[in-house]
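Only one chain is shown below, in structure tokens, and it's the form predicted alone.
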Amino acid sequence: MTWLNGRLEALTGDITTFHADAIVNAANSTLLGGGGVDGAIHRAGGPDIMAECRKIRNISYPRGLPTGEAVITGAGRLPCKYVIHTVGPVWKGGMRGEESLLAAAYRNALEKAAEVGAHTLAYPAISTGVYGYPADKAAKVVWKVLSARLHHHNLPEKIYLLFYSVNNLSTFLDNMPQPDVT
């Protein structure tokens, strides 16, 4: 399904096998690797990721990458140029600032995308997973960061939203405004 002619889609897929100039890595604060799509980016990028990313917290984040913040790495035997590490934030109840954090890490993840000239970015559904955010709640906070920015920038050119399950998509969608018509 496509939206905002053509420059965002969604679809179920591996964001390890994915061809787009950058991935979003749904990291933890210590960038080193965990469960999840991160622990699927780490092994299948190799060791030049993990790498990056100990340098990374060596010289900027010696306590962890924050919530909400994104950096950069090369993509290792990804087959893309990049993986952009963004934190997104653990659910609590919605009251603690979650929305916010969970906006920032799309919007750092865009502007780390565009610092690069990304043409093409592919997104797994950040925080959703063991971090428990609701994913209905999720795609409203999605739509209004993506949508503001493919309005009044040019890169990334296209975004996916990619999922590893249809049930994950279905939820999305169902909380999503209506797809473009083709």
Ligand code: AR6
The other form holds:
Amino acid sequence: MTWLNGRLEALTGDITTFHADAIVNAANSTLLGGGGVDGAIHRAGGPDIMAECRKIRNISYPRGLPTGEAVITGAGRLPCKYVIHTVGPVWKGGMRGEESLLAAAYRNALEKAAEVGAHTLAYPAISTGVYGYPADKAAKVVWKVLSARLHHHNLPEKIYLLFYSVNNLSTFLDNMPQPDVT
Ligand code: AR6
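Since the structure above is the form predicted alone, I would like to see how the form predicted in complex with the named molecule looks, so please show that one next.
Once more the chain from above appears, this time first in line as the rest of the complex follows.
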């Protein structure tokens, strides 16, 4: 399913095996790994990504990466070139700035991808796992941020939204505008 003349595509898949210039990791503030997609990325990518994360943490973010911000590392053994680590908000009912923090996470990851000239970028569904952000509400934020970016910039040329399950993908699709006609 695509939008914006094919520049945005939603599909199911495992982001650790996805071939894109850059993939996004739904990390936590420690940058030192965790479960979910974060754990999967570090397991598949090997120790080089963690070594870089540790260095970034020590040098630039001794108190941890703030929610909504993003940093970039190499990709170790993964098939992509870069991993962009961002921290989505924990859902606390929707009145604690969750929407703008989720938007910031998507937007700052985009900025990092553009800085290294990534042509293709793949996102997991940030915050919708352990962090509990409702998938239908997240879809609206994702559309707002990504469609604005794609309207005004040439890079990335293409953005993929990778969902781990068909259920997650269909919730997302239910909350998106009409896709491109194919
Ligand atoms: N490929 C694509 N999507 C995946 C994969 C995968 N390999 N594995 C899981 N997902 P979560 P969060 C989906 O919990 O909510 C970690 O411990 C998953 O089904 O990974 O942002 C971090 O260290 C869900 O839809 O991230 C943090 O502590 C989505 O990815 C915390 O979890 C996000 O789920 C971050 O929580």
